[in-house]
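The chain below stands alone, shown as structure tokens; this is the form predicted alone.
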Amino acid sequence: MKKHASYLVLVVLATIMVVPGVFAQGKVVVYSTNQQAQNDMMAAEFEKATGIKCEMVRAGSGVTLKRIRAEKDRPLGDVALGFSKILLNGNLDLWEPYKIKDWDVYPAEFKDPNGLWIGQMVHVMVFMYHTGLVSADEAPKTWSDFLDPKWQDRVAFCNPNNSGSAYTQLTVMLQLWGGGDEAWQKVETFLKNAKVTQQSSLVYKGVAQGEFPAGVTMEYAAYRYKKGEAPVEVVYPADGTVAYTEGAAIIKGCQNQQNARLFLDWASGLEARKKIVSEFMRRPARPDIDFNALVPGMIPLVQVNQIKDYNAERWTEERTQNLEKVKDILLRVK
């Protein structure tokens, strides 16, 4: 009888450890580049759904990536959240392969074929302007518009060394302008005109608050302020832009691997994605969500003029040397 009772206790304990949402134990540490409000919501909702404590550690993608690499031999984080496809692909040695529960739902362009990362949302690079400072006629229509001296100190742009999205924006300009020396001369002119911030959030917050007349930012950020009735408008660049994937990965060798897998399953799931697009305007990578009903005014991706020959692989390979060039330019012009 004692042996039978002991066996039952072991079965119950095993169930407590493996069944999510019932008596799950432990924690998951998520290194996130997302804004704090979204982090707080995701942590609370994940804990409610699974019973697992979620600790969010927030910083920019550049800072976070450096931390993950510095901790490579003894990771303190379990999940990397909010990284661009360029950064995820450029650091595959840092990620643990895992194919999420809804793996087959996601199109091939939004995931690594070996399960090293999953793209949960799609970001479109846009311009944002303050309607009280810039009229619709004066608003920038193309990337080249910002080369005009009239935009000096009037357009905000995040330092690409601190932001994956800003690096993507930099590569859009380089691609459109030919990618060679002439393109870099134009980038230098752009950076000379720009008010360079050290965080992406300072761009869209600054435009919404009237600190900057315009800024180069991400679609979701501009729509969040539009939803909040800030005096801002969104411009999809007429000469082309990029819609890039942002996603998550499990950090290789992490301490809470099972909980990290549960977090990726939950964060990529239908209900979590619906909640995130409705509250934070982040366009979902899942094709089974009608986001237009959740974000009035956000146009379908097929209506966005995307650069057809955008060479993401090239820009990933050249990231280190390109960021060094940006550092050199900023030292000269700022």
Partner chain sequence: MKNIFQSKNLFWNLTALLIFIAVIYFLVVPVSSVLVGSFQTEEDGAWTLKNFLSFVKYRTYWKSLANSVGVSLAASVLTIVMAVPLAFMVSRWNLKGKPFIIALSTIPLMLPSFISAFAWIILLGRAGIVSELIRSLGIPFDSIYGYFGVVMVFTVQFYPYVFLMTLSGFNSVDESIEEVGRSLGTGPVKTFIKVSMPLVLPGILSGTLLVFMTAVENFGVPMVIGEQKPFLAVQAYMEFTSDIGQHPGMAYALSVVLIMVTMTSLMAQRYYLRKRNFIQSARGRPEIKELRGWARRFATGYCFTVVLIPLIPFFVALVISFLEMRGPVIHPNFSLQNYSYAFSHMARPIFNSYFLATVATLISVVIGVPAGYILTRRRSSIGDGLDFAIMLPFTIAGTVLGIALIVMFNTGFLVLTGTWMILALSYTIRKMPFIARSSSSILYQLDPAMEEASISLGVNPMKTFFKITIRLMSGGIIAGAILTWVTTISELSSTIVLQTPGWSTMTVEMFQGILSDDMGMASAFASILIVSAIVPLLIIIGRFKEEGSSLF
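The structure above corresponds to the form predicted alone; please provide the structure of the form predicted together with the partner chain.
Below: the lone chain, stripped of partners and molecules.
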């Protein structure tokens, strides 16, 4: 009996070891930076729509990019999902060109002209505050509000050296305040007032828990807490802000090329985008979705005060030196 039992265990083990390899056909492996619940939903819906098994591997974008690069001679993933436009553009050698089915629906700013990547969603930089700690009158309305000493230690901001979205937030301030020495003076005042966190998630999490009265964060994160009935409010900065594009790409030389294309077609499609914005508050890059009814309070992009002369090229180019400056300032004021 004992012998039989151990054989059984061996057979079960062997099956489990091998199973992921057996169904190599009819699958797609997606390296995603999005939240797990969204990955689960997308995998299930895609499987339902196409019959292709979708396997999600989740990690942060910095780590995933390193992994894709380390695996480039024998790629193990097929699709890279949830990467900022800056990262997608900075690693064009890793992507396989493909123009999705709805290619023409997407505005030029949300896609690579050669189809190396396609925009999926847009993140607007917003303020978020805890309604138990900050009254509506007191609430921050503009970026300059945070320069006031009354915000000393009361506004959370992620270290731009650690997060692409925080760097974008920094450049919004620099752009608004003229971009020169005077702007840096103000940034220093802002950083002096701010509680600087090491990760962007600590900002919205902290505001929702009441650890910080207010914070600078991304639209979808703030709305998720609002929808979950946390005591928070979202503010679109009155003096202007910037939207940050997040997209997807097919990994060059991947093993399931055809399925990867089907996945991108589906993920960029109308139905998937509608579901993602209503369940996960992620503003779609495609302009043909009316999400007012889906997410109360989320205004259409055209109504957001976006900085007209935001100089994206300059800020990408100056990134290294700007981050150095932030490091210096933090060392001085913290």
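Residue numbers count along the first chain shown, from 1. Just so it is clear, the model here is predicted, and its values are computed rather than measured.
Among D73, A108, S135, G297, the residue lying at the hinge where one rigid part turns against the other between these two forms is G297. Between-form comparison between these two forms gives a rotation of 18° for the smaller rigid part, taken against the larger part from C-alpha superpositions.
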